[in-house]
Amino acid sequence: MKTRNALSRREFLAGSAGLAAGMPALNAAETQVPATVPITASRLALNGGPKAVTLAPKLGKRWGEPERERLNGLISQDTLFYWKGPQTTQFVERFKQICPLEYVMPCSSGTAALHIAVLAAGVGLGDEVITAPITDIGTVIGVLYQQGIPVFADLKSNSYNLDPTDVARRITPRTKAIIAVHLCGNPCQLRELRALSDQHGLVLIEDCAQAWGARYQGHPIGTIGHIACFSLQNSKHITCGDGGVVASSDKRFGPVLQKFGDKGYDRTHGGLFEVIAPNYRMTEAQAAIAGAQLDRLENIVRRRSELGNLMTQKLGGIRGIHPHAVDERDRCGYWFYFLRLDPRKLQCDRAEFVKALVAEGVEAGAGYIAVPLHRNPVFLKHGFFSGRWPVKEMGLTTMDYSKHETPEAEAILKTGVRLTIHEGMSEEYVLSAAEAVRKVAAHYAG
């Protein structure tokens, strides 16, 4: 697999690897951007020098007349219930055009989508599910509620996604599924993960919460694994405030998604309860907004992809900076842009670097989540259910999260710098933000 700016952990920490720009060139229309005056040698804005970034990009309105039109139609309906509701039906049809999966269950959140997927996969008492340690806790809540055991595998150094080699090392006879988290909208190595799943009889679940509109080697994200899960939470590319989607074309899992999100009701065939499940139904009002948002998706993701790729081009070759690695065959949706600092090549800590970047006018922050999931107190204490963990008390697992090691994930969170990328930004802003990174890195060069 050809990956832009990929490094091994050893190479990254030793500072011995070179950077390869490797990004495809934008077309002529996309490269007609205002020229910028290099200011690398200027005094830092933090120390009274001129700012590298003078623009103030705004995201703009995220909803308007298309959403209003659907909400107006909603008022005239005689039902607001999801099952066969006009808005939900339209949303599902539109979703299938974007992500061509046969069975689609709209639900109340991305967390709900993942819980439904885990239920459909048959995860139960003592089953292990391998996933990424850098993700929202919603990725594993469903696993824990099913009395399963999250097993955190380590990540690739600059894509920040699951390392298939480490995943393979963590597979045991108890492993039931793999949840591949497409962090920042950057596709995981799905072929390798699917091959591992098929080899060991596992279920591959794609956590696409941050990856709306991403593509893996030409395929819509969500279509390589057995089950796909999306989030419509307010911070995502498209949103209805809160909401989610779980979908599959696999005949083993697709037909049960609806009832596992609807208290066990089988709305298609009826009959008595054969399972119990949570109530994770989406409302017609959520579906109305989400349906309109789907019409905006392609423009949003295409623009973010262009801007993120431009950022990588301009960050290439800067001493002490390792850009976000995206496979050249994929489309990353850049929920945000995540670069890494090489502390061996910079005479400052990350906090000082980010402070200097912000002073230059860059929308930046230190890291992403504070610590890998299993370093949170609830994991260290194994206190998931009123301070207890029945699976461990029953002797069905020897998992001790205080001793669980994912060194690359730890290093990513300690050296990562988050840059905002959104569709309201211009190429000029990205160029000036990249110049700001270059300026700050030059100032602190070791």
Ligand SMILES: Cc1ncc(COP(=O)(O)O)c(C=O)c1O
Contents of the next structure:
Amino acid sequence: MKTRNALSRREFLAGSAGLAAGMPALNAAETQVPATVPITASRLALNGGPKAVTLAPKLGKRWGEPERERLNGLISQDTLFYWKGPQTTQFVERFKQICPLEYVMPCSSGTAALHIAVLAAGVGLGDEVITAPITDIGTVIGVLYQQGIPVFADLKSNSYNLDPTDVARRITPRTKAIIAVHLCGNPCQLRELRALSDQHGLVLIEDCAQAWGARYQGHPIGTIGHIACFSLQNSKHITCGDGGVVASSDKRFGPVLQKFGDKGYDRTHGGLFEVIAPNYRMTEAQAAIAGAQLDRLENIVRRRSELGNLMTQKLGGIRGIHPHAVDERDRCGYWFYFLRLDPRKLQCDRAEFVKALVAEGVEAGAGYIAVPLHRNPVFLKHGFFSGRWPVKEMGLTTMDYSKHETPEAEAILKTGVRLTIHEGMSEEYVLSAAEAVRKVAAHYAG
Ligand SMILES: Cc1ncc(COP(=O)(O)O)c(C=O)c1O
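Based on the form predicted alone presented above, generate the structure block for the form predicted in complex with the named molecule.
In what comes next, the whole complex appears, and the chain from above leads the way.
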């Protein structure tokens, strides 16, 4: 008898490739897998069988000497303020090499970047902004603070990004902007969204918070829309704990990004205040770390992209499983990998499926955010500002989030399974994780 651990990689791959979906599970008395039995046909780890995954996916250190060096430099500076600060200046120059946009404003968070973007876009009282219902709430906080109306469009079933057809359907004379969220680092259908924006005179804002280093048909992410926003929060591909960047090459928006992140003060031209805005400035300490992190970005995203695509390749053809759909012309940075279960083809619920996957040794979780944004109590009660919503009370919108429907987004959140992908993982881990999905799906195949 040979355990799964004792199988060579060649044996393991050869065995798993031959799996017939629906193969019966081994009988309950067996605790080890004979060499001739592929891992996918063995008893579930949940039921005491061997684990499909025996490698621990270690992330490794995310910062080290390069960050320390920048921080040492910081200590000998005579300023820690962003404006003309050496760390911020270096960060901006490096950012422009990765995302070639003319005007770049580093700021305190992704939420801040998005708020600055909607300020620059001129979103105001009663203006509608179409965006995705599956995203971080930071995508729409700025819209709400500007007394704009987030309008949630539905998503494509397997890319989990805005469906341009549904976006078009929701455009009204009040629509001012579209915020395209590149969920999980998967580029949206930007050509279609940009065409809609141009046709209706809208501002296209790209929410690249999860999409550092992604590419849309060869273009760096953030360069197709009018304004790009990034997050440097701790969970992102690169980070300084908290931070963000907003950038644009558009002469209407780029030159005002700085003042909209700096209390309305135009530091290039000085003068009197013509607008007010929050203080969303980044500090030199954040810029120091973020600058060093930018040097790590390409390796991180290249690796995640390879591993995520490998996962997709290996999940192909499994009954009951829909892999994460990425256009082959794009580069997805897989902030995480999101597959969907087809409940009609599996005789278990999602919780059971995920429990079985985790027991197999896969880093997995059920869904992403609990419900589409507009199903949260604050939206259902329209209680954004101390329990009230002035624009609705003033009759400037008829929006009723309790009646707002995005059925595909609802379904995605009910059937999605999150798999961790990160740059510290080996191909072997990804191959065995895919085998685990195959094994669990085969077990529950209806
Ligand atoms: C898609 C998306 N948009 C916006 C944000 C907000 O970024 P931050 O947390 O830096 O404010 C996040 C962060 O989680 C995000 O994932």
